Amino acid sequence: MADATRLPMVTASVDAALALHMLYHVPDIPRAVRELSRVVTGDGLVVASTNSDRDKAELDDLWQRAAGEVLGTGRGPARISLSARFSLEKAPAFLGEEFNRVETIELPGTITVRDPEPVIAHMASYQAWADQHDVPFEATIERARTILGEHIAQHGAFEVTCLGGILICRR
């Protein structure tokens, strides 16, 4: 493992570099992109991946509805998306600072859920965020489980729309 803003590699030493679902975690994204550009050869490429700002919106809606009902506010606070800092919509601008050609390939998909528990297990990862925003976590999770169970009973499934993508970068 290495610091993405100080890669332990010689300049122009690799033909390709991957940055898969990680640049949104880097504190200084432009610096990390410069480092990726530095280590690839002149005709090399960088492949990055991330999520869209619209990725899994149904999960965000479910969380806001459940939290809002628990809090009595209609809709609860929006969950912070980790990938929002380097989303599919924002990534080309970051990458375009170092690369002349940035091609975005969207990778859409749908997850069909017929049992609430996988969604509830995913929502368990929201606890640290919920605690920071005074959202009663356990009550919100239980409300989400109920909403989801009712939706699945009525419609047969709960569908989650996914949108991620890869960005192919060349000089």
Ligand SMILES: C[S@@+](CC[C@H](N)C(=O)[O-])C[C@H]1O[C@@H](n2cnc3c(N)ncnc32)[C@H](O)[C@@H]1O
Given for the second form:
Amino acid sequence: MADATRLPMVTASVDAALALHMLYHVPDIPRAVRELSRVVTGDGLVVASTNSDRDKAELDDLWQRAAGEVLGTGRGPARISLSARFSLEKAPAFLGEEFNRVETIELPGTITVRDPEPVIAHMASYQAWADQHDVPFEATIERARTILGEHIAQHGAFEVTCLGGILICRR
Ligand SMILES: C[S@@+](CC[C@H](N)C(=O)[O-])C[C@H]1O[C@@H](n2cnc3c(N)ncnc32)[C@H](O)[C@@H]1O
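I've shown you the form predicted alone. Could you give me the structure of the form predicted together with the ligand?
Then the entire complex follows, led off by the chain already shown.
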């Protein structure tokens, strides 16, 4: 594996480069964008993908509500969003530094959940964030399970709206 900010490739040596759901992990995003631009040919393209700031907002709401009820604060601290550093909303500005044409293609979707357990299993991955914010993890998960169970009993399902997207970049 190579570091996206130091690609072991000759300048203008490829017709296309993909950066799929990864630029938000890179500490120096502008440098990685410059590297992607460097390795593609003049009429080549870079395709990046990421999530919107609004992606799966219902999961954020559920977590904050459950944590807030456990902490007695009304609404708990927000879940840390990994993609926020290079979200679909922020990506065009980063990519526009190197590319004249940046086209965003939105990819919306909905996840319909009729059983709380897949959501609860996903929330098990929030433990490190909970610990960072002094949120009691097990109690918050239990509270989320109850809230979700009540929501599904009342409405028949819990809907999670997804919004990801692809950015096509050309010079
Ligand atoms: C969410 S995964 C996406 C994987 C794959 N592109 C996909 O769409 O299924 C994020 C990827 O970013 C890679 N990554 C993180 N920092 C990186 C860096 N500085 N340079 C290159 N790759 C990096 C990780 O190794 C991981 O494979």
